[in-house]
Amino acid sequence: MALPELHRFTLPNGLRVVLAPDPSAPVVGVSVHYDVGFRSEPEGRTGFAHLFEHLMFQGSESLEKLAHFRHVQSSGGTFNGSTHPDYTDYYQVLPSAALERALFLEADRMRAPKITEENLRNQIDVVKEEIRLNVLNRPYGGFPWILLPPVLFRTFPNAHNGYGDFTDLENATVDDCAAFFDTYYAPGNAVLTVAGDFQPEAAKALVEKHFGDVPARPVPERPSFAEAPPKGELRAEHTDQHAPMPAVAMGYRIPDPVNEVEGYLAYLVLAGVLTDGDGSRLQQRLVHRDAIVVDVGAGCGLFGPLEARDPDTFNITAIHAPEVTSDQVVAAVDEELLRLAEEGPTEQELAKVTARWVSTMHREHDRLTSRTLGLGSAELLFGRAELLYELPDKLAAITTDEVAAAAKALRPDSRAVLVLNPAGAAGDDASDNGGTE
């Protein structure tokens, strides 16, 4: 795929603009990024990121609900929002020559969506019943993502649940939206990218038309959500009601994405090495040699890799039959961080790894979605959209030593371990202890 050129350019209110043109189909895809997340949200509102990510779907106060739902579907157009630890997004995809409706509904939510109270009790009841499906019915519903940041972590931000404590949900307030709203909501804190289809000046000219007149807000200090990396090894049990058999989760501490880029992509190369295919060391090893466990899996980042600021999570999840206790997993996860931090990764494996990661990354790159969503959360997270282009090459370059390294980095003596227990195993009495070092 041909890269496409970045333009940038920053309005009067602050709100920061990517353009990425590529004519090569008729479509185009415009996004918001707004710099707000799980770990924003203070004690006694967990899950209000999330909560309030939904209210911006149901109006503002020039347009009815559902109004946004039937312009970009009558166009042809596709849409969606996400909440992540760091950020929330907003996008839609469509004909090209829907572009300037698309910019005309991200512009008139980010000025004055419609927060009453009729809109939020229903979508705190659609927000617990989301819940429901994706977590407490579900078997190993939060496993890892909700069950092991609070055993690896110390600090409310990054430990607590971004679904949200039902009580929180419900004691949400239109004024707390408000208040949410006015905060984080403003253009300066927001990053706008429109990837596809069109002409900059054009583009440009739009933008300013409909964004150009939003409000600007004080900005909010991002706060730092350091904290040192854990000393020993914490441990907690979690006793699942639905899951059919037992499971471990290993995190640990990994290098700052945002300043150490290049160490961090070293532990993605770890994962792939670890569990990426059926010849990769874990798969052949707790799989099909020892036959200790029937599925097992590493990588960065509770959410994907390079979607969160510092700190940031390498994770390891296995799912063993009841007859293997979670230690004889562990142990048998730490001999292959060993013997990979003693001898690193084969070449051959390395090459195989780094090629599967270059491919994946162009083959996302490619689809509009993908990328319009890519260079908004680059800009935001790293200040360089441009980052999304070069991540391929710097996969590439990743050496066998530098693989090493991240394996000899992850401790037994600095990590947390998170055992999951079926309903009526042994050991449902320990279920959801605090980590104790």
Contents of the next structure:
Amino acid sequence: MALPELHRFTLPNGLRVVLAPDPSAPVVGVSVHYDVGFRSEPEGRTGFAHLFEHLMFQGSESLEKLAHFRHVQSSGGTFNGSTHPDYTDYYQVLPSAALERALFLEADRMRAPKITEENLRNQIDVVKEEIRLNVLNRPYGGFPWILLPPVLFRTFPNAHNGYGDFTDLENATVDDCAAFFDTYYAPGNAVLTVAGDFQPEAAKALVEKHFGDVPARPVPERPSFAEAPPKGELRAEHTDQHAPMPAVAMGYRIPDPVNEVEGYLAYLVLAGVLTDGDGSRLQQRLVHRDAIVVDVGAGCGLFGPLEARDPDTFNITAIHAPEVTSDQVVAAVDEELLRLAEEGPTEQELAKVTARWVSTMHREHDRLTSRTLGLGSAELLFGRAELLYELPDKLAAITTDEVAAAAKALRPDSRAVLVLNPAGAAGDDASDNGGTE
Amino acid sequence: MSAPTTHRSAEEIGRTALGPRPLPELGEQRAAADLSTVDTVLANGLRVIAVRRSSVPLVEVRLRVPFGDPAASSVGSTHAARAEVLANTVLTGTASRSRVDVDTELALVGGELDAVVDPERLAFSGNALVSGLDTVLDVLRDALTGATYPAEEVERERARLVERIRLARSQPNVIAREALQRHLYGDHPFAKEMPEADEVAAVTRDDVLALHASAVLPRGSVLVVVGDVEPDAAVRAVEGALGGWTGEGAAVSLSPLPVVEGGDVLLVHRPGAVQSQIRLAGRGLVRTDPRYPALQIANLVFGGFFSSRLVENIREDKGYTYSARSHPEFTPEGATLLVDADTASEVTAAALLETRYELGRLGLVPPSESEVDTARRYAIGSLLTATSSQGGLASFLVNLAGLGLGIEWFTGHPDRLAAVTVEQVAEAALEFFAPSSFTGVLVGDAELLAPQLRALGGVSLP
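Switching forms now, from the form predicted on its own to the form predicted together with the partner chain, please provide the structure.
First the chain shown before, then all remaining chains and molecules of the complex.
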């Protein structure tokens, strides 16, 4: 497949820039990825990285509260931001006439955001509503992304709730925000990505004009979040007040996506072999043959593949009928993994996964938001935006033996099993991390 | 916080030596390239819209088959249950393909094909590498003309549907949607988006075969192809694959809905809820109404995007909600304006009060020129970005086609938005956003909410 051209440069203040021109539609995407996510939150400040993301929309030296939204939208654009384990992103997608405006808006809040007590209190309320909406008031809220890490991991950075505990959120201060900004939102700790309809030279000049005088600040050394894989099967149960049916999540450790990308990608192919499509192994076995689950899914990363550095998670989740035990589901999964480990997948199974990936990647590239964010996160996490374009070929190179080996490494004695019980069902609430009120 | 020992204060961070800077002007906007397109009707009555957009070597396919319940009332009708089982099994077997064959053939061309049903239409949605267009169309042909509904697939999907309906009905937004539809439309089939579990359990394979024969029809249906393919070639491919899809009569469109009249909001009890769903509804306008562009802008100003009065009030000023929005829903030959917000129990009544206040204010303190211009530019720009991908364009066009419209409505809409005056927006605001025009439901813990809602009024308590 033809690789779109990529231009990259670094400003004297350390800001890394990726330009990906594409004239096929008169729209542009602009994103900024900061190298800080919820794994960097200190103890007692769960949810802080995400709370801070909200505050970055609340005004800057040049713009009053609410002006950021109005300027993007009155330019015909859309915007958002999101917080991940290892990064926080901000993006805008607009008609291409608004490129300079978008760069100005991102530069202005990178240079001088206005953080006030009033906005902090308001956004704490908004974030609490977000948590009520997505976790506390919803069946299977936070399953498994909030509930599985505390079972699989031991250290605070990897195990804690990235949405945050209400008490921690309420205790956040303006000075915490100032310290967080000064530490992590330095230009040298960020990647700016521009994709879509523009001339590279003109865009480069605009980037220099708006970001060039954001002063350089020291970039924090990124600590290692590595921790040893479990030495045994770890189990926990959670009671969900709103869920009508039980569910189970299994979490495993997988290779470091940065230093062992091929090893990591074998698990991505394995996930496809297991649950992608009606003919996949676990769909066939659990949904169609045994008919013991309503739905089953497998994948790399609790936010999706290649969305975090080491340590990352391979997860399998299923919602099942009450008359089926979680052990039955887990045992059936283990049997299918064992069969794959011994016999390997067929060449046709790999061909299916590869062809669907090629197609999926094209489709992601065709949506400017996904393309901009994908290039930015690949550049930030892996130092290689072009990884996005190389993935189909790299996935196609994964062999049946490598997939068999990946299946073999998903060992029962080195994993986490989280059982979710509906309210009223038996079971202790050993790991209720769904937030507090 | 255990960050560095020295850092600037928030005040120091928010200030630079140079001071505030001016917002750059917008540049010159390049027009979107003209899309080459064909919009035609095949001999079997199927309308085909093909559009070339060659940004990636893919093709997107959407088929819409009107699938209304011919009965006037959903009471005693098993249409919804039969339709749901049909949609979940139509791609599970033909004379020449098993369920796994379908998945394998599609996967090998990087493709997918799904079927879903709602009270208005049966929708097939697929995509593939462009080299796989013929495969997707052939699988579609096979399902449309020769789905066999294998007995064991019907049995298993029926059992699974019962569980999935149970799962869906545990979601607060689904509970609220079902309550709203019932409140607005009673037993009109449009209100029945999900059948009852026992109705599904009673559906037989013969029921499904009979429904397929009588209702899965090309006449009245539309197929949209968007991708890296010449429109003429795409139409030929569709004709080659689906030309033999025939049937007596035309696919059934749903009958028009009763008009939404303003009235009390119905409180629906959900014990133990920590958050409430506020769902209001009023009458809207069809896309072809000359007043529609003005109403679209009035809706944006009210709650249709982030920079709206409702979001600025109940989220950015008061912190009552994470998500609040208003949006039109196009119904058979009509439209409804919907206002949604989810709020903590303690502030639910206050949020309802503020929402009604903003409804009233929109008519009485009409949108200013700057509010109208912001909304207008957003409407034009977001249409451009939402349709800049093949998938986005295909989905948009098939929805337009369902309203009887074509690509010329899409290409002409920016000019219609540009022509709207502030006065026209004010008229639409006063007529359509009056609080007295709205009714709705509110789902939450009635024990917590009742004292404040009773005091507020305009709410019928359980």
